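The form predicted on its own is given below as one chain in structure tokens.
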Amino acid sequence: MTRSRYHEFNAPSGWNAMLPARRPRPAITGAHKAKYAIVGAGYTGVAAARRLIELDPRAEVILVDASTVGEGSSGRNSGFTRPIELPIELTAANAGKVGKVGRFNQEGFAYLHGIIEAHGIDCGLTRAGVIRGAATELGEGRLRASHAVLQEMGQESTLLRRADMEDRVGTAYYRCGLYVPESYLLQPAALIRGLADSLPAGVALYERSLVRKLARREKWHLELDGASVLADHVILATNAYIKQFGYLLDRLVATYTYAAITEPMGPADSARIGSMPAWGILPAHRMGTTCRRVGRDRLLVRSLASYEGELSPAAVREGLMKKYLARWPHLSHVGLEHVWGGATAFTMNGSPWWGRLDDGLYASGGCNGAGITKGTLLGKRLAELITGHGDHAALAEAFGRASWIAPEPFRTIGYKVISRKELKRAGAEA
């Protein structure tokens, strides 16, 4: 038997706060039986639930989430998604894997886009492209190398000069940029709300329902506050929190990252955040800062990281304000309205953990900060694996599997050493 806990975030999601209030589904009570039980109503969990009903229409699916939809990690990211996931350093050596993984990401994106279209989910999905922004000589070298590889792969991309960057995003902070048009921006809390609220009738969704214990008897027994679920099959779709159930302890690391959205700007200031009506900047270093335009009159800055727990709210606000003002010093009079943190799961080798943990027990975790399309794909594929549909060998080969991570205290020591080293290398990208 394994016991779990759930981390309550220090601040509400800014994305969720900007939406109209939503009434959460009730918490689960009483004793239940189901063919399938899913823990976690993020992108992976809702995709798995939807696909299970598509493949097994008469089955009962119970989906529980410890938080409320929109306030979990799925509603706390930067809102970037793309059919082809590009690594920070794209080289001839890893281009082959990018192509293999891209085939499956396209499947996940097509499935997600189909749901958005079918149910009219208003999440601001916009094909704005993505800009890799470089503020250092090292970063510029990476972007130029990536541009050459993309051309060899037949993928459209454009190198941007400093002046181009200043025109498009309203800051001269970046030496150059690499624009890739096949990428999308969206409002993540609106998306996960829409996905959850449009689930088919065969899925019973319960919010504010923390699974306290998970045990295998003849079937899987889930114990919650004032409730229990007996299920033939269980999916753990809680990413970093899979570890709270005692699984993948040597495969996943929980990392907290932070974001802020500015106050709305007046017309004069809005005119100074770039000529592009929608844009997003990803950094040229993994410890770098992500930025994007939110609507016509706000900016988002995402930066900072901490290991297995959140930084203090004051430290987060101060740190994000510095990142914001370094890039847009002319907007120092525009404050940060929403500041929050979110958790994601990283793996040592960048590959997720996906598949069967035990008889009737399955999991997907380790999105490595790219969870919207990948989470949707892997949730869909878990449902197909459980119901015996499809061949998943090619997917497993393309993504690989999360490698072993050293135990404590070596893990914490290693994280701190590597983080300091990478932050130094990142320089102005951070």
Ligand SMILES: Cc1cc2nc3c(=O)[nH]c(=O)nc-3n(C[C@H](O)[C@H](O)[C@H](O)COP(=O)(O)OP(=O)(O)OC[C@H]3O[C@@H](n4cnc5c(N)ncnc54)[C@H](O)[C@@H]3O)c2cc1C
The other form holds:
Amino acid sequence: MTRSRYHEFNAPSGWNAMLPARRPRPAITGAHKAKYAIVGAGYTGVAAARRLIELDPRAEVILVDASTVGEGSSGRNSGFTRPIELPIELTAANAGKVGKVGRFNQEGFAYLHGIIEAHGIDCGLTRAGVIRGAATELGEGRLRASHAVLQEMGQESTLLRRADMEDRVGTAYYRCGLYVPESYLLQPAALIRGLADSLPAGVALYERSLVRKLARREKWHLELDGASVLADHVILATNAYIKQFGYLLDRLVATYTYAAITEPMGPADSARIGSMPAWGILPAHRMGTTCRRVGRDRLLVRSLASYEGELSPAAVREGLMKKYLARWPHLSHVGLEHVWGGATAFTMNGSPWWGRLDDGLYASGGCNGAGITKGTLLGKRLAELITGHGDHAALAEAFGRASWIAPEPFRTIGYKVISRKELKRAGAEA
Ligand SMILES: Cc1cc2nc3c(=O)[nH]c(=O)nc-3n(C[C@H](O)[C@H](O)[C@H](O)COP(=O)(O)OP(=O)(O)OC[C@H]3O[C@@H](n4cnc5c(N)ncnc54)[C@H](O)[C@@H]3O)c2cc1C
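Other form of same protein, the form predicted together with this ligand, not the form predicted on its own:
Up next: the whole complex, starting with the chain shown before.
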């Protein structure tokens, strides 16, 4: 039997706060039985739930989440999603893997896009393209190399000079950029709300329902406060929190990262955040800072990282303010209205962990910073695996398997040493 150690975030999601109030589904009470139970109503869990009903329409699916929809990390991210993954360093050596994985990401994106269209989910999905921004010589070298490889792959991309960047995004901070048009921006809390609220009738969604214990008896037994669920099949769609149930301790690391959205700006300031009506910048280093325009009149900055726990709210606000002011010093009179953190599950080699943990027990986690498309894909594919649909060997081969991570205390020491070294190397990209 394993017990949960769930982390409640220090601050609400800014994205969720900007939406009209939503009435959460009630918490689960009493004893339940279901063919399928899913823990976690983020992108992975809702995709798995929907696909299970598509493939097994008469089954009952119980989907529980400790929080309310929109307050998990699926409602806390920066809202970049793309059918083709663009690694920070695209080289001739990793281009083959990118191509192979891209085929599956396209499947995940097409599934997500189909649901958004079918249910009219108003999440601001915009084909804004993505800019990789470089503020250092190292970053510029990476962008130039990526550009050459993209050209060889037949993928459209454009190199932007400092002046182009300044025109497009209103800051001269970046020495260059690489613009890739096949990429999308969206409002993540609106997306996860829309996905959860349009689930088919066979899915019973319960919010504010923390699974405290998971045990194998004849079937899988989930224990919650004042409730229990007995299920033939259980999916742990809890990403970084799969570890709370005693699984994948040597595969996943919970990393927290942070975001802020400014106050709305007046028309004069809005005109100074670039000529493009929608844009997003991903960094040229993994410890770097992400920025995007939010609507016409706000900016988002995502940066900073911490290991297995959140930084203090004061440190987060101060740290994000520094990143914002370094890029848009002329907007120092515009404050940060929403500041929050979220969790991601990182793996040592960047591959997610996906599949069967035990008889009737499945999990997917470790989508790193790309869970909108990848979580959707892997949730969908887990449902197919469980119901015996499709062949998943090519997917497993393309993504690879999350590799082994050393136990404590080596893990913490290793994380600290590597992140300090990488942060120094990132320089102005951070
Ligand atoms: C600041 C930030 C920026 C990011 N930017 C991007 C981006 O631009 N694009 C992108 O694709 N990805 C981005 N990510 C990553 C993305 O948010 C994740 O990959 C994604 O949320 C993973 O989805 P998931 O469904 O697997 O897990 P989650 O979204 O973490 O969902 C897991 C759910 O499980 C629930 N849960 C956990 N434990 C329990 C329990 N014991 N009982 C019941 N419920 C439980 C949680 O409440 C949660 O809702 C970002 C992440 C952060 C934090």
